[in-house]
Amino acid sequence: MNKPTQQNLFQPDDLPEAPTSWERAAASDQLAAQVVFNRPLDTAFHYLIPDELRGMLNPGQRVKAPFGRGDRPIVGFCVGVGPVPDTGRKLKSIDSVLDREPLLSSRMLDLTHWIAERYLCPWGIVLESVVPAGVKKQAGTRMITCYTAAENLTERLKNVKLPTKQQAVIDVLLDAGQPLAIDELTEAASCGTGPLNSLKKKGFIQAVRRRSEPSATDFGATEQQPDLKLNEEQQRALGTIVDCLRSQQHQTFLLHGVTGSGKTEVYIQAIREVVSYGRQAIVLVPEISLTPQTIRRFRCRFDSVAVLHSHLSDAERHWQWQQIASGAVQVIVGARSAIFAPAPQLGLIVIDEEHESTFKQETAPRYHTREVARERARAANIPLVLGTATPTLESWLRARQKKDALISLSRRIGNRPMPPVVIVDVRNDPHITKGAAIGRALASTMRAALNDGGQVILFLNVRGYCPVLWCRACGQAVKCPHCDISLTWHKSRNVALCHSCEFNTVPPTHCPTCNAAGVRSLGVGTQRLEQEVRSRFPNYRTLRMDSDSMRKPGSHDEALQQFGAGDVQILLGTQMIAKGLDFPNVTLVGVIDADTILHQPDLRASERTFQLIAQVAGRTGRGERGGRVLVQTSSPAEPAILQAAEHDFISFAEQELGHRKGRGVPPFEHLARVILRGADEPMVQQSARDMAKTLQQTAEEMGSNVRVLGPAPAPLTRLKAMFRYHLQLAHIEFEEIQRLWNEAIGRFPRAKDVEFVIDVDPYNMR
């Protein structure tokens, strides 16, 4: 987790100063600027104009100013140009202007003060986080020598008479009508650097330095392919949403399809209509490394399709970037952040495997992607598209209320069964009493559909060797000396490593609790589940796949492309292969423990064990030969193992609902999780009983019904070296939590070293 947000850095005598009415202007042709900071302010500073910089000056461009201090000029976004408001005081200048075009449209603005104001995060630091630092420092460019033709030049001309070769550089000059770089100008004009010399030592052109343009990437092009034939269900999707394109309105449309329904093909062709139209799509997947057969199914059906990210490099994140705000791309695919893409001409948005916890930003600005698309979409007049086989609560409770239009999609391709999907009851298993991961029923199966020349796709969502190191003498895990985490074993580097703030230490041999010696290992990782399976089944090409495994650049890719071809015939992993997979040989689909997410302190937990099982199911069963499912658990009477054995999506929604709403948490209530953490536990504790006193008189003040509950230790106590506590904000209209928090902050006593976030609908709640 990234330090979080101090709220305390600045005094108010520090900060230059704050305007008190745009609208009362001076009587002065003079012009000022707004200025928004990364810094956690909610203030936007007005700054004079300097004449040098007046006509070069946009909303949207970053400028240097003076600020706090000192004066000391740091960087901002403006926001706003208008007359120098009345303030009584005279505005400091803007010390220089950093682009030469605005990075953000007017469009994009509101949208990241929208965001600003629905999570509760400054501005300034919204701005800084939505344009990715290659496109803000230029990448891939360099300054460079051009040449430009002097001013009235034509005129100078007239009774001039010109070596051929200088005659033919004034006229490639003159007809390009903008400075040229030398390589550029000497071919044009067919001539070398002599001709250039001469005429800049007669004043009849300028040399300038300008900014290379980044070169071009090759994202490896592939050929075109025509669409499939639809079947009658995806025929009818695909209408109801060319229907909403042709009347250009805005609707949020729920695409409910069960794995392998064909839910791609109908995002292809909608966007197919969009670029028609000459317009764009943008279509995020929940992570853009994870999912290679996505990217190729869209580079093979348009002619341009951009892809964000973060294995690009900073210069082909910049180039992508400028090609997409150019109009030249038609198709934008990529992860969370890709919904800030520049598009010029969007017409419609997807989000693919909506129900992805990948969509939640988990630092400052916290926001949900799903929550972006859907305002992004709403000012542009434009669908937006949700597609998933398990839908998150909050979607099926607005499709269900008629918030959002139900698109369903029942069967699958060429009506294939969905794949038997078997529990088996491990609590007794002599294979696992004994410490394996493979249980006696998964490996019999196992050796079956491997020896049938079929695929396996065994799922741990537990990376690693070991999860715990134990102590057997006193019972203690041997745990993170920073983190209230146990540490794990990574047998192939030998360490003992934690998860959360990536300390790592040789693995002890003695306990450091009570120092006695055999420290044991418990638990399986994919790790150990890779040399049991190795172990096993020597006889089959085994691969693993998680973060410690894919860190090469490409090695997903590559991972399942020797996978597809058969190469690879039983393939492990996380909850990275638990989506985007679709390879007609998989006949058994094993997973390793169904509990891992089931029992953590999560209100989301059924729910998520819920998605994983159904999603890593849809796996299998995609091809002529069927497949199968078996999950092994210690809970098998779980109502979310059982309905997802049944592919019963409706059934379990509607009975979680149902406790959600007797309990008044998400999606019948909205939530603000606060976090404070510092060194002194103490002092921390302290803080979180300060400020949940001065919320709840805060609302009491303001008739406001707002419930403040806590603040209590968070289930992670103790977090690189930062003792935490929380404290939550619950009522049914999220407003009603901005306005108390927008009245409260300024109130909350100052605490040193006592940090506070922040995050507003939280998805993780260690």
Contents of the next structure:
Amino acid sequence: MNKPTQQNLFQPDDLPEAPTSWERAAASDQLAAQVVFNRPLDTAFHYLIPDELRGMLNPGQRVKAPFGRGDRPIVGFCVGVGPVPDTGRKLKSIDSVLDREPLLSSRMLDLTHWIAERYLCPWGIVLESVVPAGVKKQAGTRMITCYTAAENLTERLKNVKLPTKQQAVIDVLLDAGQPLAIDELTEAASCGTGPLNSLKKKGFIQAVRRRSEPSATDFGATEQQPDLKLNEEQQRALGTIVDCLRSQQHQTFLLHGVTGSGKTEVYIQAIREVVSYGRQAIVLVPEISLTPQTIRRFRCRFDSVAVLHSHLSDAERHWQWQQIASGAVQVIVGARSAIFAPAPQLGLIVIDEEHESTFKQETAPRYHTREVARERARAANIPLVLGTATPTLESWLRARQKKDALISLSRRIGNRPMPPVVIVDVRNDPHITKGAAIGRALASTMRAALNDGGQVILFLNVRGYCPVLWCRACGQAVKCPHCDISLTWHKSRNVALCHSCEFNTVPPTHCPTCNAAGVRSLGVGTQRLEQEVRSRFPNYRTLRMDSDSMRKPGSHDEALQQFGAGDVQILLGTQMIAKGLDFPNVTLVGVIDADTILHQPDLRASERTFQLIAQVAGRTGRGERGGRVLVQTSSPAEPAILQAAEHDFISFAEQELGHRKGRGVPPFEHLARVILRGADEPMVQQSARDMAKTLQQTAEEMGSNVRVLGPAPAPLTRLKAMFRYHLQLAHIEFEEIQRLWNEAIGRFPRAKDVEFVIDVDPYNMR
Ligand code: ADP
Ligand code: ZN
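Next, report the structure of the form predicted together with adenosine-5'-diphosphate; the form predicted on its own has already been given.
Below: every chain and molecule of the assembly, starting with the one above.
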């Protein structure tokens, strides 16, 4: 029998002694290291530092140390060095030190420790996840063999006639003027290694050892452009941030600016100030591949910008990490993990599009980037700027309570009006009732916009051809055999695909439930929409952007370039096209179905619907020609939709806060969601009940008033062949939840083959 364990089923036997206080250190001059492992354990372990490793080990370096049954040496992070504690037991010794230099500074160690406590995740797991693999492998520090020209080579070759290939090698080397690696040399001279060996034997070239370095990354080289002259509102916003920078105090600013109000220009000029102090800035964006325009803007304003792409090689990432750590990089742009960039003199953190859910990490450690950024900025006494047109209610409430400072940009650049948003009730639309996606009003508005030479963006949050295959005879939808999810028909690949576990099968012709013939396809995905657009508007070029059509790295950028150049008139896609795009010729945005998010079992459904419409609407009316938005919905009275149509974030936020107040939900209370899963449903259910009971009893004993809600089957009860149950802990103070959890975690009754995870401040409620 095992205990239910966190993340992994792992129960080490025969653990080394956990640390006690440093104060009672034995009077010996021997030193011990505190080590944490990438295991679901909350403790750091003490090891002796053997004499031969003295002076080589500092916090932030990795070591190998004997651990668990059989004392196998495994890798862990050293998080402290100090006198040997008086544990009354003989300590084991560190085996070896893996890194020459610490991978994390003491500040960053503190930050990872904070994450471990805040997100109830073992420290070792946090450490493992924040240092990129390429850095751990020390990729790029490998020594490789290169060849260089021998001394006086030109002299010596004056009267020598070499074979063509050998001559080519010599030419390449003399041309390069520096040592070249074997593969660089053979490629440039179009030869094998034979000529190299002959030349070496003759003494014309010499082998040298060099550290391998990636060549692909560079941080600057873009032609620089001058800063824009800020308008009055921008000027005021910048002034507030710069005052804070000068006072060297921490402050979080919520920069609430409508779409197109020039927030990015404010970030840029605030960073200008930071750079003038010789310090660095981190800019976090929702997703790197979706924001090529933003990245370009940073590249043409600063000499050295590191962009943390996900597709860098290990060697490139290692090199980049070192460049950042050396202080050579002014601006670091990346998705959420860039918050861990080792900038030595960080001066400012900016989070663009603060409301995006990609800032929440959905695997351990399940941190929210905004909160990690807040802690990093607090510890470094620097400002944090959260920019968005549609703040999360968490951020909005903090600003209202004056915990954070609110800066508003209320108008678009050049006083351009916000685009009018028309809500179209499609419940009786003749096109839609016949199964089309584009209703009558949207079709004619599209035609008019295209006739006028404008461009159109159509947004639909469903990928694939159609999201449901449905049996007319028994009324059942075709489901994934492993998940509680309908299979999506992908017509081009001719598969029915599960969007959760990637299970796929040939689309059935007969119902898997009742075996009746004739399965019908229900609903519209982006592929079907594309087909409809092409047949309705055959004279215009259409481009689809979703995760199926944009698999190759760089394909987003390419697609957006085409659209920007006007080669494509109609751009359609999923949320991928809702973000940050700035194309002045877009005169119409159509939202195909505003209800897709609204009816999800999610306390943020209204908030997300509002954000989506407001953000999509932000893609038009950015040029001289103006623009408009059509929103198709079957819930035309929904306040979130109506308020988004009015561009009225404040009314929406106030109303939504009113709904949430007193319900014990965020942003008024913190939640922590525990998800239990296992292959056997009764066992999962029992284990969830036991856990809830233990939590309740522990809370009573501790006099804690944390509320324990549930257990209940998770909305997505079956996922990847596992049954899922969840329960929630709720309290106004996060620390109370933390206290209860840490007390209760050792008391959960034994349950075989049931795993659990805890998600603090969860976003995903499925
Ligand atoms: P946001 O980030 O708020 O959506 P942007 O920073 O993208 O807004 O600005 C919208 C557009 O206005 C961009 O094309 C930008 O170059 C331009 N812009 C921003 N500030 C100014 C300014 N002060 N003067 C002229 N154009 C500006
Ligand atoms: Zn599935």
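Note that the rigid core is defined as the largest set of C-alphas that superpose within 1.5 Å between two forms. Numbering follows the first chain given and starts at 1. Predicted, not measured: the structure shown is a model, and the values here were computed from it.
Residue shift check between these two forms, rigid core fit, Ile407 Cα at least 2 Å:
Shift at Ile407: below 2 Å after core fit.
Per-residue C-alpha change between these two forms, Glu394, threshold 2 Å, rigid core fit
Comparing forms between these two forms, the Glu394 CA shifts below 2 Å.
Please check if Leu228 moves between these two forms, taking a CA shift of 2 Å or more relative to the superposed core as movement.
No; Leu228 is a residue whose C-alpha shifts by less than 2 Å between these two forms when the cores are overlaid.
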